[in-house]
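Only one chain comes next, encoded as structure tokens, the form predicted on its own.
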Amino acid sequence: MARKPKPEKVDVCIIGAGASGGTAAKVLTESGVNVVALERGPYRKKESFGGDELANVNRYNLWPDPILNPRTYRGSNDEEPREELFCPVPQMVGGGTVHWQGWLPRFTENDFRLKTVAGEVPGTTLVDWPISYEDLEPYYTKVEWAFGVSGQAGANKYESPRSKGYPTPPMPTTNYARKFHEGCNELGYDSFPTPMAALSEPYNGRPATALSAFAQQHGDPTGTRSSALSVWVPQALVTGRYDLRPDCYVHEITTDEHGRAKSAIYQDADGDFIEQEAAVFMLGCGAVESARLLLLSRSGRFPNGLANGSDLVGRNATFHEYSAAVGVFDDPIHAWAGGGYVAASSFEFYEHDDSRGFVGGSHIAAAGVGIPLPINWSLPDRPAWGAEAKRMDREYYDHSFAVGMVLHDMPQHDNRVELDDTVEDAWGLPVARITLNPHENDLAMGRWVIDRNAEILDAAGATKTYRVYPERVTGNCSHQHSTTRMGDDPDTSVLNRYCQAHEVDNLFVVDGGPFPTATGANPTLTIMANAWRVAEHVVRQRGSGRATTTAGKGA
């Protein structure tokens, strides 16, 4: 068999074709930059998706197969790691946006300066971001209008200033969203339609989004939801400058004699190893896998991993934890109707308040009980089988909904992603080992917010409420951040404010890894806005002829 030829060197090589990599690819290619994208997973089309709940939710149709892609987890440095699929994200073209419900709230001004607002928190590495809400606001607007987001500007009274409204009105109100609003109104809390990655009416040549309960954890067979798969990737491909290579697993990034990133060594679908050179490399693999790839890229110049002279790659890892209060009602809720999690939100408990006894806050929203479908629906005290399980299914399935929260995980130096040299994946590479011990602040926040959520359900007329307090962080949101923090000081951060490695000036990270803190809101809108900002920076540097040679403070 003939050896495959080495491909030509390109302007930019993006590793990952999900929310962040897709955004960067769109911006770069539309600016005249030639891009190669190496995506570890397949390129699935909408025709391959469907409503098989067992396959999508309980098996691994969309999730990473833990036999092929294991991870290990431990609660502290003293514990023995155990194999656990901690914080998985779909690995395919489109990434996590393929299976998401698509809640897209903006962060607020104080998210970027929480240390200034709240002060030191013992035991944490809480810091302000090197950029502000004002720096990112133009890019929030660009993403919302290019991606297609439904929402109501001004409905969230705690939202920071915005320069433009949403391109389409909010999605239709569901029965349980109406109940949520009623409970909030009764208690005097502000609530608003959740900004969604969906179109409430035709927009920009696309039809309105088809509503279906088969949303969260399901691919979209209609292609009408907004996702990297349905929006960013097609827009990049139409430029003719986007060479998308699915089923290509990058093993390492090599460096040249000057310590700059030279090439990505990847294994294609045939199992052959290929070397792709590029002038610039951008990582959009998710905060866990981007850190892992940097740690795998060891050399004589970077013995602890690429851009890891500070030993900060993988440290300060943060994850969101989803938990909820659940209410049962006499009247039917029909939580299965109207599009699954399409719902309502509140930022009433989002901003920091000294009187609560903890730092930070959380976005809360109405949601289904587990998945709003028959197989995975449940209540906390429902037995797994038998006559009582059947009775509860009959009586409560159509009479329940939840008020969920996104737990703001405080950053800590020893919470980290490392390589576990004792466990290999199906390609023979060390897997990611997660060490994570939740801070007492996280658990106090979780208890307090869940109590408030239960009060909203009571005020909405619930006859019974369950309070599911988070006791540990399991990564059940798929939200992961902070493993390659951005900052102005190379001694305390991996990347500069443009997400450019302090130690490797042609290397950028554009997923959630650069986030210095997790915040209490869903991160993907901010990930995409930041990726857009970074991609424009790369285009400007390319145009100036500096070719990304300004790594370090003030770049």
Second form
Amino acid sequence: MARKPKPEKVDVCIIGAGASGGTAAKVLTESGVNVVALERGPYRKKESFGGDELANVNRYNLWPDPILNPRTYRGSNDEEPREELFCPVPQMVGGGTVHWQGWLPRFTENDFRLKTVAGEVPGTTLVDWPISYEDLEPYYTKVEWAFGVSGQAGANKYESPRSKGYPTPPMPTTNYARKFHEGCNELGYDSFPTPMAALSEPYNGRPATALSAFAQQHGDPTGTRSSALSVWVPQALVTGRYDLRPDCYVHEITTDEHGRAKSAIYQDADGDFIEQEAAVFMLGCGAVESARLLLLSRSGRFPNGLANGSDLVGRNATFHEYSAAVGVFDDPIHAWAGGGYVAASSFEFYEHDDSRGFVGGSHIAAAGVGIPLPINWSLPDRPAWGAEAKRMDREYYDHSFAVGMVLHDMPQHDNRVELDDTVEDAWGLPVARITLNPHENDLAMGRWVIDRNAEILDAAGATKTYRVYPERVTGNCSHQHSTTRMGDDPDTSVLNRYCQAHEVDNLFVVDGGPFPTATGANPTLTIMANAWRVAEHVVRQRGSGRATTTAGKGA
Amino acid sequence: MSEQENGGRLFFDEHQWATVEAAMARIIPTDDQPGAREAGTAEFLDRYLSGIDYVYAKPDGSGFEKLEGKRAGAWRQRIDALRGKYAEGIEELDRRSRARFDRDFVELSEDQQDEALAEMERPEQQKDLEQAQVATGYGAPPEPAMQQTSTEIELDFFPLLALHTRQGFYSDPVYGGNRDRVGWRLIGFEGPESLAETHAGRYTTRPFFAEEQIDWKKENGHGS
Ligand SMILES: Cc1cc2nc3c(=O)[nH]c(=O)nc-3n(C[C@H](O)[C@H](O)[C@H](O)COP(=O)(O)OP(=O)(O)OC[C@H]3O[C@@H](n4cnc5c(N)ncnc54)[C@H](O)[C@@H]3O)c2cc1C
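Could you present the same protein in the form predicted in complex with the partner chain, rather than the form predicted on its own shown above?
And the full complex, kicking off with our chain again.
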């Protein structure tokens, strides 16, 4: 095999071209920094996407194929791990944003100080964040306006102060959003249009988002939704400073004699190994894969993985859990319209309230049942086959919707991502093993919120409701956080408040890994806002000659 | 090509085809409206098991993707595993039918077929099945699927058959099932005319949104 020439050293190497890596790339390249992006998956263009439930939802057209990319899971340290597709996220340029529908609420002020608000929770490692809502607020605004988020400022009574509204008004009202709103009104609960990664009208040279049944879990053939693929990547490319290399799987980050990150060793599409040096490394692989990559990067100086002297890399992992109450109605709901997730939300149960008997709270929102398309639709008491199953499909498919919750799972020391001892992926690397035992607080919150959700459905006129209580955390939201916590104390955190490794000053993590807690809301707006903040910090540091002093060349 | 020699069949032999078709017709029976038989779910499955040529339709509906590299390898492995499960599962179904009713499955009455199938879905498998479905949010799970994909090769013959029947009934017609969109019509899913419609952005679900928009600021009374 002909050896490929070693590429030139670059200012910043970003690993991953998803939500976080894409945001960082946009900010860095627009500030004049040269970036090499190594993305393990393909660069799929909008032409390769379509409205095909079988391919997209059931046959791993976009989801990782578990034969190639398995993960293992166990409920506690004493259990035998078993292969399970725990918390999968698409691996391709755009990452998890390629086939989401994108609910993008902001966190609230108390999310950044829940320990102060709620106190110690035995068995957990609950902490306050080292940064506040105020620190992030300018970046929330930047992301909402640059990415394109539809919503209505002030509609959510519980939202924290914002400096600016949304660039475009809420998406059109779906029938399930309306029903949810009616149920909430009936009970005196506040509700609001879910802020979404979509454009309700043309904005910034982009057309309004197409309304299709094939949205959640489908790529967007029209390129009109807001995603890293359709927004950040093109914006970074247009600067001419974004060297995006798809199909390049990073196996290891090496260190130099000073213990600083030196290079990324990756395998390209031909199977060749290449070494990319950079002055600064940013990990945006998603919280599971970033932790895995650090753990894979062992050296004499870091025998337990890069930046892992504290043994905290991979620990305190949180994933949320999506669970729902489901209602059946006499009138048609058409929950498949708009992909089932053009929704309405409530933060009525979001803030902590001692009287509920658990800590924290949850974002709830209306949605189609499961994937709102026919193959994957079901109800809890629908038999697997036969005349009765057919009857239920016929009578309830178009007449049902769910009120879902984002479960705010508590961080625990032993809930973690490690390298599996026996299972390898198709590239011969040990896969991520997830150990996760839900805390009693998680389950109590799940029961309580699902009961409220069922009441909302009843109040909205459901003829029948089901309560699906979460029994464990399965990672079914594709949300991942906290495996490389940020904090001020190197004994209790992996990264500092700028998401820079305490032990390796030219290494940053920008995905959900730095989140000290999961919060009860969808994470990606905050992931992107935080990535923007960190990227600005890197630009500033570079200007002041720190962190990048060893850069080969300026931009 | 073999499609002709084999009466349109790509993978199943005649008996296997007849057995699968009969079983599928009990999984989604025909009543006053079409069922699995009319939708062509056996053809859907036969195509799926024929190799890796029908795994992904091209997104504009103009044929099927050619799989390459690791992806192709994974699919070969998966299809091989599924073929084995079907070949054995069909034999097992016949064995049970003969033990109980002295005849092959296809020759049983519908009620007898239901009994034979119910026995295949036997209690000790039930637990595994439910576990698999909770974990995968897939098929006809005891809980609604949330947001996660499946690992279907872990399923046993019967849950696989039920799943593939459902897929053949409700997937885009390009895969050989859901003929004349009978599945979609049955349940009121107003899907696109073809994959090309969605791909080109012509398909819209706007007419199925609420007639009246919510004026959130006004209705909430606390808008800014
Ligand atoms: C169906 C679905 C719906 C969702 N809906 C919502 C929602 O409504 N709201 C919300 O907030 N969030 C949602 N999410 C979650 C959201 O997608 C993630 O939070 C977000 O994408 C995380 O961003 P990230 O940058 O951390 O990781 P990703 O976007 O996953 O990007 C990581 C990238 O890194 C690459 N990578 C990983 N390891 C390596 C390596 N070793 N070498 C090279 N590249 C590597 C991956 O291939 C991937 O492309 C959804 C996810 C899915 C799957």
